[in-house]
Structure formats: C-alpha cells, structure tokens
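Below, in structure tokens: the form predicted alone, a single chain.
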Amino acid sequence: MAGVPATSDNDDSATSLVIEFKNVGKIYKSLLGNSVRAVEEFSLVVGDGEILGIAGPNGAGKTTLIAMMLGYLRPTTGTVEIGGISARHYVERNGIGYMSELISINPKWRAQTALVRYATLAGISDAEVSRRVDYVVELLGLAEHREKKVKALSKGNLQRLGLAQALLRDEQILVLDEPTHGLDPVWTQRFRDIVDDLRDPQRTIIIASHNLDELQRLADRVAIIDRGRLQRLVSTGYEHAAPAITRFRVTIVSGHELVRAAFPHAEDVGRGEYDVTVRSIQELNAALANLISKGALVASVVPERSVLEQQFREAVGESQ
C-alpha cells in the first residue's frame, strides 16, 4: 500500500477468525403473511487469509448473507460464527472493514468531514485520526476532493470514498460488496493492486461482485450462488479446473498456413487470430509447441471464457 503503514485498534489482532456459515436459512415474512425464501441450508468455510468471491444472478441471496455475517440479520435456521462466536458478537465487539453496494452517505458532508466522522465512529482513537483519514485519502486518491461535498463527487469519486471508508481501521475481515462499480479502468486496476496489498495470512477478505473478471484476478475461491443456494464453490486457476472442452482465441502474427496443421478445426476471425477448440491445456499446449517449433510466431493465447465464467454458466443453468 502507498502511505503511512496501517494499525490496528482490534484486541484480537492474532486470533484464528475462520467464518463459518452452519446450514443457514433465511425466510422474509411480509405484513400479509407471505414468505419469501432468500437463503437455504447454506453452508461455508471461509478461512484466515482468504479472499474469497460471491457471484451470483440478482436476488440470488448474495446481499441476505452479507448481511446475516455482518449482524444485521439473524439467521430463520442455522448459525453464522466468526472465530467460534456468533457473528453478531464478533461484530459488536471487533467490528468489520465493509463497503455496501450503494454508497449512502450524508450528501451535505464534505469528503474529508464524513471520513473523520466514520473514523471517529469505528473507534479509531482521536490521536490516530488524521492519520488514518490521511493514509486512506492518499490510497484513494481522494486529496483533490477533500473539501468537496458529498453530493458533488461523481459515482466514481463517491465509490472510492466508500472504499476509503472501509479501510480506515486496519481490520482483520473486510467485506466489499460491488467495489469496482463506477470505478474507471485506472481505478479498477488500482483496486486490484490495493486488495493485492491487503492480502495477509491474518485477513479474510469478502468480494461481492456480478464481474466474474474481477473475481477470477483477485479471489481463490468463489461461491456460486443461486436462489438463495450454494450451487458451487470454484478454485480460481486452471490448476484446479476438471478437464472440459474449451475454446481460445489464438493471435498469430506470422506462419498463419501452419496453423491448420496444428489445429485443424480452427475458425478464422480475420485479423490474424483463430478460435480454436481443445479438450484440455495439455492437448492445447501440445498444439501450441507443435506450431512454435514449425516456425509460426504466436502473440496472444485468451480463453473465450474464463475458469469461474464457464463453472457460474454450468451452474446458474446458462450453458450453452
């Protein structure tokens, strides 16, 4: 991370926090009488040091589980316990670094006074709070929107300044729900370094997002959710991926006539690259040495879908 090194006011800086979801339900009883089942028999383990992914469709239940392992909710069955406490518990007396999904802060606020504000409320004692509100405003690139008002931020400036507020104690569990949306592709990728700095065997880190992309960089697992179930849990990385047939767009910048030797099924799309068909890496990277050592010069080899992408279609029911 840039700036100042970050500290922490927690007393359990060092104690095991595995999060740990015990076959959770969660039913929505309307003033009618009408009940809506958001979550069912869900269970998960997410472990120290991890950064674990939550993707699924809309109204999938991703926001009802956030909210039951940040204390908002209590679970209709099951538990959710944080280091072998109740999640509510942890919270209360430890709190969570969190960013919602829609930012929601007092549009009459300057930046700077809503981060001094939530600095002040975390807990942070008043000899580290410019220091913290500094650090994080560096991180962001907040400085030239200090003195603005809330409501005069763009959507971009305002996720950031969420963001920052989730940051300003050095928690050991940090929960993002949406971060990249409305970041530009700078900020995004500056995001991607951020959450790589903060990566440590003490933090547990949540990402929330409908950007499979992102989760596939950042998260070691993925939990693919779907009407209110866990319906997969994927390991990010084809090292871990079942054999399966897949496509891949390969660039070619010279020996474009070898090719079809090499992958006889291969589709021309113009402008020097090929969607090829393979049935496993090993049998990609047999054809890939085979046209390299013919003479042929290869700029780009991209899957059509990623790992998680092809595994959230399986699941969700959306392959084709």
Second form
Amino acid sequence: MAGVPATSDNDDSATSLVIEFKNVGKIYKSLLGNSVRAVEEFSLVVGDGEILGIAGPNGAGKTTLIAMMLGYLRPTTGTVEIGGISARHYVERNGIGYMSELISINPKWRAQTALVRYATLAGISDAEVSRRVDYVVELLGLAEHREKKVKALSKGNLQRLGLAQALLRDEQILVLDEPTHGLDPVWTQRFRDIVDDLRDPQRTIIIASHNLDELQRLADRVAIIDRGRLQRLVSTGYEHAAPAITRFRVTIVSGHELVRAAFPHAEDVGRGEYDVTVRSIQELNAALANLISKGALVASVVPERSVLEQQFREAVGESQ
Amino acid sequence: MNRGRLARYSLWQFRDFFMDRGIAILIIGFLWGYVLLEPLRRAMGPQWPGDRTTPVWALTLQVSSAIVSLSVLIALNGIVSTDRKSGYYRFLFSKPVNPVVYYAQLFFVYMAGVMATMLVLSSLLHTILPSFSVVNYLLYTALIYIAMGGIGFFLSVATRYDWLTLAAVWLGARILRDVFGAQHTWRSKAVELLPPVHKLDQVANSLIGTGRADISDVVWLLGYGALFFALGLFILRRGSLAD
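Let's compare: the form predicted alone is above, so bring in the form predicted in complex with its partner chain.
Once more the chain from above appears, this time first in line as the rest of the complex follows.
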C-alpha cells in the first residue's frame, strides 16, 4: 500500500506464494442423503504477484472455492495449497487479507473496536494498532463512522469496514469476494484505485465478482467458472483477444455523411452513434483511418462487449 | 506468536463474557437467591440462619447448585456455534489464528468469567449465611464447569442448537437413569455411558457443604467433561468451520 510501511509479521514474507488448486471437488451432503456437487475437478495455479478474477453466475461455486482456499471448508477430493503447504495451515501461520461477500461482524461491536480486535488477532503490536487502524479508517473514509455500532452502518459503510479489516496488515495474499457489492460509484472507483495501489510483484490478489467490467479493469486473468467447473481462463489484455472482437460502437461528432463510405453496413443507433461489424482489427483501423482522413471527427470506439464479457457469454452458454 | 496475540485477545473475550453473559448471570443469580432466601430470613427472625440441619441449608444447597448449572448453560450457549451460524468465523480465522487454540482459550476465559460471577454471588450469600463457604462453592463451580461445560462445548462444535441439545442431554440422562438405572439389564449398562448427572446432587451436598467429595465421583465428572471437550477440539481440527 503506497505510503504505508509494511507491518506484517508473516513467516513467509518475500517468498514465492503460488496458490494451487489440484483436482479440487466439493460435494455437500444433507442429513437426508441428498448431495450437491458444488465444485468439480477444479485445477488452477495462481501465480505470485498475479491479480486473478473469478467470475461465474450465481451458484457457480465461487464462494465455495474461496472457502476451501481459506481452509474453512475441506475439499471432498483434491487439495488446495499455498506456498506448498495446505491452505488452512498457511492461513493459521501467516493470515490472509480476506473480505467476504457477506460482511459478518458482531453487530454490537463498534467499527473502531472491531478493527482493533482484528488488528490484535492479526498480530499487529500494541504500539502499532492505533496507527494502523487510523490508516485504514482514513483510507476507506470511515472516520465519521468509527464510533458507530456495526449494526448502525449502512450497506456501503459495512462493505468498507469489511475491506478495512482485510487491509489492516500488509498481506501477501488478498482475497476479495464481491468487494464492490453495495458501494456507490464514487467508492467503486476508489476501490479500484486502492486495488491498483495494492498491485505488487510480492502480492497475490484474488477477486471474485459478478462485475465483469471491474474484473476486466483489475485482473490479469479471469477464471470463468460455472456449475463448479473451470470453463475458461481468460487473459484480460486486448492483445490476447482482439481477433475475437468484431462489433464496435463508433461515436462521431461530425462527418456523419461519411460513415457509410467507411463502414457500408454501419447501423445508426442515434445520437451520433453507429454499430459497426468488421472482420478484424486491421479492417477496423483501415476504415477509421479512411473516415478520419475525409474529415470526420471520431469521439470514441468501444467494443460492443468487453473481451471478458464475450468469453463469459460463450463459456457459460456452452456449459448450459 | 499465535499464543501471544491470542493472550492479548483474551481481554476482549473476557469483556465479551461479562457484557453478554456475566451481567445476566449476576442478575439471575441475585434475584433467584433473594426471592427464595429473603422471605425465609424475615420469617425466621432471630432464628436465622440456624445450623445445617435446618431447611435453610437444604434450600441454599439446592438453589446455589442450580445457579451454577444455569450459569454454565448460559456461558457455554453458542460458544462455537454462534460464530459459525453468524459467519463471524470468516474474519476471525482469516487472521493467523488457530481455531482450536482460539476456542480452547475461549472455554477457559469463560470459565474464569463464571468463577468470577460465582465469587460475587457466593460472597453476597456468605454475608447473610456465614456457614456458606465461598471456597467450597468455587470448587464446585469449577467441577461443574468442566463436567457440564465440556459436554456443552462439544455440542456447540457439533450442532447448531447447542444449549437446547445440552439441556435435552442433561435432562434425558437424568430421566433414563431414573427409569433404567436400577435394573440389571443391558439398558442399565447402557445408561452408565450417559453424562453422570446423577452424581451431581451428591457431589453438590458434600463439596459445597464440607469441601470434600467422593474422589471417584469427581474423577468421573471431570473425566467425562474433559473427554467431550477434547472431542470437541478434535472435531474443530478435523472438520470444516463453514457449513
């Protein structure tokens, strides 16, 4: 975290922390004998310093995977290892910055004391606790809410408190489950800035989210899961996926009469916007160059769907 | 490091005990004792408190031992299951904390809390009934906390509705022993495996009254509770925190 001295007492600081899911499966069994397969033959290696997104529809198995990664659930089959040891063992020795989808903090606690308690459990020294708590309170804009009881916090403020407790230490691994759920647009953007600041070759970040746009912006790779299986592993950079994108929305400020010449099949959707279909990025660039050279002013060119959204639709569609 | 940070956290655990349970135990214990003993004290006048053969002593034993059982029930209620049901475990155990050590510490911090509340109540009782020994009462409290609390801890790890289950187990064991205990059948042998609740009255009478108790009864009670406490810790280690 920029501008803040690290206060971690991690045993394995500065060592390689690869997270490895090996053939992981999880079956929930009820007392009546019914069983639900939540995760199936899931294998994935998350590299040191990587930001990995996990995307999937509701009930895809994202939260179950994260629970197994933190050692809260035992896999029915396979193993989850962090830095070569079992995930639970790693967490007990080193801790992980974790923000769950449901922010479960005792409602009777005050925001400030909740953070002090978690800081104590995290092993932050007495001398540093208040400095560290002040830092996360400031970072997450909780100063005016610090004396409020947890039950009195709004959904957005509770979400920020959840994130604050995950950032108390300079953790090597951060796991954020639906981190912007309930945040307003200002704090959603602020969250993205915070994650950008957290990007570090020594830190691995896992973000599970429904928000594909967010994952596209933040993650290096995104694991798309559905029905408990890894459907696709997508690199979010456009250089990997540009050939797959064929539909764009082009916004023209002036020179509307020139659009048809450059894009014969352009569809006018109003307010100076046109949907165009091309066979390749090269064709798109050639047509745009033609349009601009004739005097048109192009304000924006946006893919109809992001790389990730396109891959997500294909992957989830294929699995159903 | 794990022990150091947990030792510091024990102050928060003790505070939680006092705020969430200790005050309730003190109020219930005080009211119960006051409502039962004060009318007797007024009625007896200068005869109060009399010697240990008077009904006052028998009533005091009964009430004080019941308060200990109730306190243990209140203290152990949800000791593990609440964190699991409410999801509090998620943030607690993403920190570098071993849940087995955390809950073992919580069990003994709550024991200290129960002992402290019983110290207050028994000291009050001692002022109006000088023959009532505070030390003997604390010995009895410690014994019952381990015996009953160990089972309660196990049930809190294994089930969601722990206090209800503990009350059912406690009451069920007493009823089954009354029904089958005197027979010479396999049933009477089977009920021997149930929690040794039948020994409580006898132990309460002798331990609170004289500070002494049959060593085999004490060992049986302590052993039973300790076994279930250890079993609870084992399940915590081997099982899942999440459902």
